[in-house]
Each structure stands twice: as C-alpha cells, then as structure tokens.
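To begin, one chain is listed below as structure tokens, in the form predicted alone.
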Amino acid sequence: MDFPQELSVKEITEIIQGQALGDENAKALGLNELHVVRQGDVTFVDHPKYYNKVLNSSASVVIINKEVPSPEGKTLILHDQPFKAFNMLINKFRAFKSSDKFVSESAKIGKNTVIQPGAFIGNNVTIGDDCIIHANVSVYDNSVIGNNVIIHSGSVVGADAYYFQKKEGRFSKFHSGGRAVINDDVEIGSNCCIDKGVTADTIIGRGTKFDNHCQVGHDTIIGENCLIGAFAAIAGVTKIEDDVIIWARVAINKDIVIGKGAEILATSAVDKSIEGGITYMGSPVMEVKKYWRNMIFMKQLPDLIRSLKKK
C-alpha cells in the first residue's frame, strides 16, 4: 500500500505516538506485510521469534516494540503496540468511507459497461469496458474491475481480509489497506467473494472463470486462464499459477502455490505447494493414479484382514 506521498519517520513517529531511534529525516513510501514488503516500506514487528527475519526483509522503517540494534540502512520506531500502530497508518490513509449514493461519484466506469439496477460500487473504484455488473454486486472502494468482464448477481468484490491477532483472549480485526484488482476477460459467478488484500492485492489474472459460491482469500494471486468450481475455498497468500482447473468443492491452504496446469478434482483438499501439469484427487491430494491405487488396496482390506485371521 503506497502512502499519498512520501512520509519522513517524524511524521510517522507523529501520527502513531511512536518514538524514532534513527534518522527521523529518512523517507516513507508506503506499509507492507512481511511477506510483500518492499525498500522504502514501513512494517512491524512485536513478537521476538520474528526480530530477525522483519529486520533483515527489505523494509526501510519497522515499527517494534522493543529497542534492539538497527541494521544499516533501517530505521526504527519504538512503540508499546506496533500492531496497533499499523492499523492506525492504514486507517488513516485508507479509512472506510461511508457512501450515499450505489454508485460512487469517484467511481470510474469505461465505455459501454453495464450497471444494473441494485449493484454497489464504492468509492474510487475503476471499471473497464464492456463489463456488465448485475444487479446486487458490490464492489468495494478502491477495487479495480478491468476490461470485458461480468459479474453475477449477489457476488462481492473486495470484501475485507479475514485476518486477526490474537492477544489476551481477544481477536483484534487487522484492517484492510490493500485492493482487490480483476483483470480482462474475466466472469465472476453468482454470490462469490473476492477478498482485498490487507496491504497489497488480491488479483485475478486475465481469462479466469468462476463459478458460483466461491471465496478467495486476502493477497491470493490467480494466474490467466484459470477455471474455478463452484464452492471452492482459497485461502489468503496462495499463488495459483496460469491454466489452473480448480472443480467443484476443492479446499486449498494459505501460502501454498498451484503449479501451471494442474488439475484438482472435486472435493479435494490441498494442505502444501503441488507442482504443475498434474491431475491431483483426495484430501489431503496426491496424484490421481496414486489416490485410485490406494483406493483399491482399501477396499481389498477387508478380506486381507479376514484371510489373516483364519490362518
């Protein structure tokens, strides 16, 4: 998520209560997670087991809740509850806004898309053209729709991240800063949810299709020219790569990467990363020829167990 424009450690120290221990004149461009974290970003970190992978990332300011040598390069900002702080420079550069209108003034719509009666498109929210977004869509603020693509009835796009710390017995919501971004040529089915990315963004690569009912999760990427069954569930931070066939009922992990061109039959589950060009089955999956050779000595079970008995 980029700042406005740039931001000096001062300035950040200012709006969140924070004290600097570094150069306050070093320069801000934006706020990251870990896992997309960029120079010139700002992150945090408050648990001691991640010190050392957040303070050698590539982020230029981190927030941390204790005082502990910087690198070269980093400047820190000391405050009692980074996480707290974070959600607080999110907040402030992109709150929720309230609308009054089903169609945002700031809204950008191309040429010949459609809009029926009933759909919700939020604030600073860019559409293509030649798109058509039945009614009962909402999009987001700051969602980004590109050219040709339909969205069914009911389907939501740029829902928050489902994304919580636990502390002291409570969750405590992390907010949203980053957008959900569709591209060209894509069809979203009828009540599917494509959710924001926290700090950076949720995307959908070109030529992608959905069914009805699915969910997809904060930061997750999915390549071109992928299929999706209805009622599949993807988690946050999973890259699915190009001509990907997710079918029906199909559960996959966070964090995981689908390779090119695999294959997921229906009702399976994927718990880690699985290579490309192969068809996989099961919960959790492995290769289809494997799943039925396993099925097979299943069901020869029974009588192997009634054979040993009698002997």
Given for the second form:
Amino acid sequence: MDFPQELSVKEITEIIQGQALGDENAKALGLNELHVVRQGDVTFVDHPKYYNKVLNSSASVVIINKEVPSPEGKTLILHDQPFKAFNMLINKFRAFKSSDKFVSESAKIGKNTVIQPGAFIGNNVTIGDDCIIHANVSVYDNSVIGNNVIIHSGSVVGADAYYFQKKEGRFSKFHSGGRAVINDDVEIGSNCCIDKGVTADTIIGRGTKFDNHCQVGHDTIIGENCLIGAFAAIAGVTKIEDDVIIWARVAINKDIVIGKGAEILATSAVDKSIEGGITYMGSPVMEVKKYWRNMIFMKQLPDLIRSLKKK
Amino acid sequence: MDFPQELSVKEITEIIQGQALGDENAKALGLNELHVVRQGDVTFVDHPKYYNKVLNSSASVVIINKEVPSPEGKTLILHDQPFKAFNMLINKFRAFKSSDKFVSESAKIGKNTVIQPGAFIGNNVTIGDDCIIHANVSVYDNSVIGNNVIIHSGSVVGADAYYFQKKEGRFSKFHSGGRAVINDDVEIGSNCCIDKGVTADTIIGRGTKFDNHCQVGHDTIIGENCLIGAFAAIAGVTKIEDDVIIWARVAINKDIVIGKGAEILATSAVDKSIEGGITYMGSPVMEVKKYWRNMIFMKQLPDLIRSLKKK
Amino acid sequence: MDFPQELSVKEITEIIQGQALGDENAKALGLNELHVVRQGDVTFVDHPKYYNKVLNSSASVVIINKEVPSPEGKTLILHDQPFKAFNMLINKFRAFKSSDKFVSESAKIGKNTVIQPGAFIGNNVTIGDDCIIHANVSVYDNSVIGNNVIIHSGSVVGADAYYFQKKEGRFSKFHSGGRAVINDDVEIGSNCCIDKGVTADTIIGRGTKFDNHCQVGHDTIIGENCLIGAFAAIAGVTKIEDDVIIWARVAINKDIVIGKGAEILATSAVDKSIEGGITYMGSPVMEVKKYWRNMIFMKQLPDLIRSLKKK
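If the one shown is the form predicted alone, what is the structure of the form predicted in complex with a further copy of the same chain?
What follows is the whole complex; the chain from before opens it.
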C-alpha cells in the first residue's frame, strides 16, 4: 500500500514509537511485506532467520528488533515488536472506517453501472462503467472494480486477509492494508469471497469468470480469461496464469504458481506449482493420464491380493 | 422460456437481423435449448455436428448458420452467429432490469409470508403463502416460490447460469432467460445458491430440504422429499429423483441422473448416472459395500508390498 | 433453552394438550434434548429403545408416548406424538418473530460496536463492546456475541438447525430453540454459517478465528484459540477442544470430539473422535506420518502389479 503522502523516517518512528538507527530525514512512499516489497517501501522483520533476506530486499526502511549495521541506502528502525509496529502503521492509514450508507459518499461509480438494493459499496471504492452489482453484494473499502463487471448476490470483495500471529497462546490480527482489484469483463458468481491483499493487491485478470461459492485468498493474482468452477478454494499469495480452467471444488495451496492454460479437473487438490498446458486430476494432482492409469491399477488391487493369498 | 406473446418469424428476424428461409408468418411461442426444446419453440444450432439432431427436434423455428432444406413443419432462420442471435432474443424479453426497492413492485407476495429486512425480491417474482424469507436473501427476477417455503439468510435464488462460449480467446456470456422454481414446503439453508435455468427452469421439488452452502446449477431438476447436505455441489442439467439423501460435501456432475431413493455418503463425488435405492460412497462413487471392501484391501497394501520385497 | 419463567407441569400439559402422569404442580425451568438435558428441564422420548436412557437422565419432566411408572423425582406427561409436543413447547416461547428493522429494537449493542449497512440484528440479540459487524451479516434472534468480535460480510449467525423427522414419507421440521453464542475476540470470515443449537447452544470459544465459507452445525462447541480454515464443514453436536488447527476444506462428522491441539491438514475428513496433540491427514484421517507412508506404497502399486504379471 501507498501512504497518502511521502513520510519521513522521523514521522514513522513517532507513529510506531520506535528508534531510528539511521537518517531520520529518509523518506518512505508506502509499505509492503517482504514478498512484494518495492523500493521506497517500509517493511519489517522479527526473526533472525529472515534478517539477511530483508536487509538485502528492495525496501528502503526496515523495522527490526535488533541493532544491526544499516545496509547502504536503507534506514533501519529499532522496535521490540516489529509485527505490531507494522500493524500500527497500516492502521494509521487504513483503519476500518464505518459507513452510514449502503453506497459510501466517497465511492466513485461509473456510467450505466447498476447497484442493486442491499449492495454495500465501502469508502473510496472505484467501480467502472456498465457494471451490475447485484443485491446484497458487499464491497469493502478501497476496492477497485473495472468496466463491464458483473458481481452476483452475496459475494464479498475485499474483506480482510486471514492472517494472524500467535503470541503467548493467542492470535493477534494482522491488519490488511492492501486492496482487491477486479479488472474489466470479470463475472463473479453468487456467494464468492475475494479477500484484499495484506499490503499489496489481490488481482483478478480481465475476462475471468467465477462460478458460485469461490474463495480467493489475500494477495493472490489470477490471470486473464480463466474459468474458476464452483467452490474453488484458492489460498493466498498464489499466482494463476492466463487461460487456466479450474472445474468444481478444486483446492489450490498458497504460495504456488499454476501455469498458463493448465486445466484442473473437479475435486482435485493442488499442493505444488504445476506447469501450464496440461490437464491434471487427483489429490494431490498428477497428469490426468497418470491419474486414470493409477485408477486402473487400484481396481486390480483386490484381485491381486486374493490371488497372492491363495499361493 | 415463453415469449410475452406469440411472435412471427418475421418479427424474430427483425430482432436478430437474420434471414427467414421459409414462411415468415410462422409463429413461435417461446425459446429453448435443444435438450428441453418444445413444439412452438425457437432454438439454434451453430455446428454441423448437431445439425441433424436440431433439425429433427421438436423446435418450430431454428436459427442456423448454413442454408439447408427446411424439414416439414419447421422454419429456418439464417444467421452467421446463431449463439449471439439466440442471446439477442433472450435479452429482448428477459434483459436484466434494475429495481429501486428491496421488494420490487411487480413481485407478488402471498398471505402470511414474512420478508425480513435486507431480503431482495426482484421483478415479477411470485412467492406463495406462509413463507419466511430471512434477512439478506436475494431472489432474482421471475423466480417462482411456492407455499410454506423457508429460505435462510444469505441464500441466492435465480442468479445467472455459469454458461459461456469461448470466441477468439475470450468468453462471452450466454444470457439466462429461464427461472428458478421452488415448490411448496422446501427449506433452503443459509448461503445457498440455486441458479436459474438457461432457457427452461431449475426446479426444486416439494418438501426437499437443503442444509447450508449448497449449490444447484442451471436447469437441474431435484425431486420431492430429498435431503441435501451442506456444501452439496450439484452441477447443471442434472436430474435428482425423489427421496434422494445426499450427505455433506457431495459433488454431482452435470447431465446425469440420480435414481429415486439413492443415498450418497459424505465427501463423495458422482461422475455418472447412478441407480436408485442404493447407498454409495467414494470419489468416484461405488456401492458402499464395495467401497468399504476396497478400503480393507488398501489397508493391506503396505504389508503386501513389504512381504513381496522380502521374497 | 430456558423458559422465560418457571412453568408448572399443569401449564405444560395445557400447551401441548398432554396428560400429566404425576404431580401437576411440579415445576420446569427449561427444556433440552437428551444429550444436554439438565435437572429442571423438560425432555421427550418417542421410541422404546430410548425409554430407559431418558427415564434415567437428569430431566425433571419427560414427555412420553407410553404409560410407564414415574421414576423418583420425575414427572411424566403422556402424549401420542412427543416430538410434535416438544416442538409445540419450543414454538410457544421461541417461535420466529419478524422484525421490521435491520437492527431490532430489542437487540442490545455494546459501546464502540459498529454495525455496517445491511447487517441484520434480530430480536433479543446481545452484542458486546468494540465489535465490527460488517455489511450484510445476518444475526438471528437470541444470539449472543461477546466483546471485540469481528464478523465479515455475508456471514449468518444463529440460523435454524438442519434437523427433521421423517413421518409418512415427508420431513417435518424440528424447531430450534437454542442459541448461537460467540465469545470474545472471535473473528468470523465472510459467508460463514454458524447454526443455533436445537435446545442448547452452539458455542464458539474465545479467540477462535474462522476463514471464509465455514459451516458450524447446531449444538457444536468449539474451544478457545482455534484456527478454522476456509470451507470447514463442521457437523452438529461435535466438540472441538482448545488450540485445534483445521486447514482448508476439512469435513468433520457429527457427535465426535477433536482433542486439544490436534492439527488437521487440508481436504481431510474426520469420521471418528481423534486424540489431541497430533497432526492428521486423509479421508478418513490418519496420523500424517502414516498417511505419507501409505502414499509411498500407493506409488509403488503400478510397478508391483506389472512385475507380478511378468511372473
């Protein structure tokens, strides 16, 4: 996420009650988690295992829980709870704000777009032209919806990431500051959930079509012209490339890549990244030919065991 | 779907910009896809593979992309994109119309029926007597709901079919002109989705009870007194006969028949039509006895392999 | 459920049109089904198989369809349809009442709690302090929500149990008189369904966090600080102890216990009670080590069969 305007390290240390270890006048433009961090961003690290990775990332400012030498061009901020500090920073600029109206006054709605009764459009939402937002859809703050998009009843766009940190036996919420971005010509079925990104965006590519009851986790990026069948469970931080076809009730793990044009048959579960252009089935998935060959062997198992017992 | 009044072939050719190949004064009463077409209907065909089937169907008017001899009693209309033309015809009479109110003024609501706050009842919907439509239910235009029906919060009745045609790498929507029809004494749990038919009706039989998070695809017909467990994924154009019991998280393929009184145990997937009166389990399903026998063999597999390796 | 005030057996017989077989002045404080019945409660029994169990339960008043000797300290009420009579009693005190407003006037809402547009809060609901109830959430009558609870859009709390009795080929509804109780610091994702108890409560323990599309059946009790992944299908009358972690798309059977700290990996199905402190996978689940070992054997099966055929 971007800050509403440039912030100095000094301003950041005041918000999070931390201690600058370098130039207090250094500037930051936004913040992001490690996997999507950009130059100009604040990020954080709270475990020695990741110190190296974060200190060598593109981040310009790092909130850290140990005094270490600052890498060239980076400013460190010392804080004994970097996760909490990062959360404070998100909340400073993206805290949940209530809305009195079904369509917030700060939402921008395009030409010929229809918002049906009971649809909720949060603060700072942008919706393009020629869309239909059906009854009882909920669009959370800051979501971006393109042109010619249809969202069916009961679907929820931009709700919080499912993202917690365990501390002394209890879970504390990581506040989500990212957005859900739905591009042109997308259709979303009824009762789907597209969560917002944690610090970056969850993105649905142009022309992709969802059936009912689908779930897309935070920070996941789905390409163009995909078909996503009913009850798809797509976890967070995953990338689905263009022209992928997913049949009903498929589960897809987090942090993986589904290659362009892959086809995943119904009730399958994908645990690892898979190549494009191939049809898959099973739980975990394998190429569909192999799956069916295995099924034939499985059918032979009872006779095999019986014949071996006779010997 | 039926047209609001009889149309002549001449009127149809004007709407779709096609060319009549026969009697311009021939009449049509409605339209339907091939699998549910009735005498008096318009239908369409755009692939030589299906020409014969469509030209021998009950349809009275056929939109076709090739000049062929008209069968006795049928009128053909030539159009280079029959799918698009058929869509234009549906849209002419069933285009989405927005509604300003939670309960449309054209909806008919029976005696003693309660509509809770936030429930949306679209244009031309009919609801019978003694129903409870809970908060935040969405009922799309033209749906028909009988007497003594309960629909729990978040459920969506009559949303569009998940039905697209790929053309030059992009998906174009087939506009749904059918309806969702819910008969007497049905109960629908929370957050269910019952899609409308494409040109005919999706029908839920009298006395059938759904748990939460169920999905019923377009044009599917479910019989009387069925129990449908949570997370049922029932695809389109399928027939479930009376007295079927479906436990939780069952997936049912499109275009199949589940026989009367069949029982399908939890987490199963049904890929082909199955006979009634039998209990099934597995993915794909088999008779439950066979399933458990196979499970016993599966358990013996590790020991079998170990003993063979010793030889 | 508790009655609004103490009732005498005489008053109860008048409501249900039954015949007291003992002291008409005996008192009852509430009612419950056998598995949660307390001293002071009315319960019912309609099958000889359960007579002994019910007559030896903690119940103070039993509606029964046969004249049998009253156990010490219990009063029996004779009725030819005990299920129907029990239902009448629930309906007398907990019948569905409609509400004209999104937030019922009888609901109690705590300090700093935000109710977003389109959220429905039913009669006699209690919500604590510092909660966020997002747009288009539905909270049914009598539900209890603690402090610092977040409920995301489209979720439904306290809808009716999925509970029917078959009689002459048709299903009659068992009216639910219990409640859904959500304790402090719980977060519920989008489009979840937490059903109410039938006569007792469905309870979600403090600090437990749900992802989207989860289902919790009637009378189920979930402990503190659990993580419940997307599409969890948790059936009724089950107990999940504290600190349990459930990954995405797990199915959990009714009437079982998941031990403290158990972890259940994605797409698993739990059919029996399982011990705490262990990680499980599979359908049905087994310890994860065993699951992976079995998968290795499965992979060897094709080669095994090929080599045996050569012999």
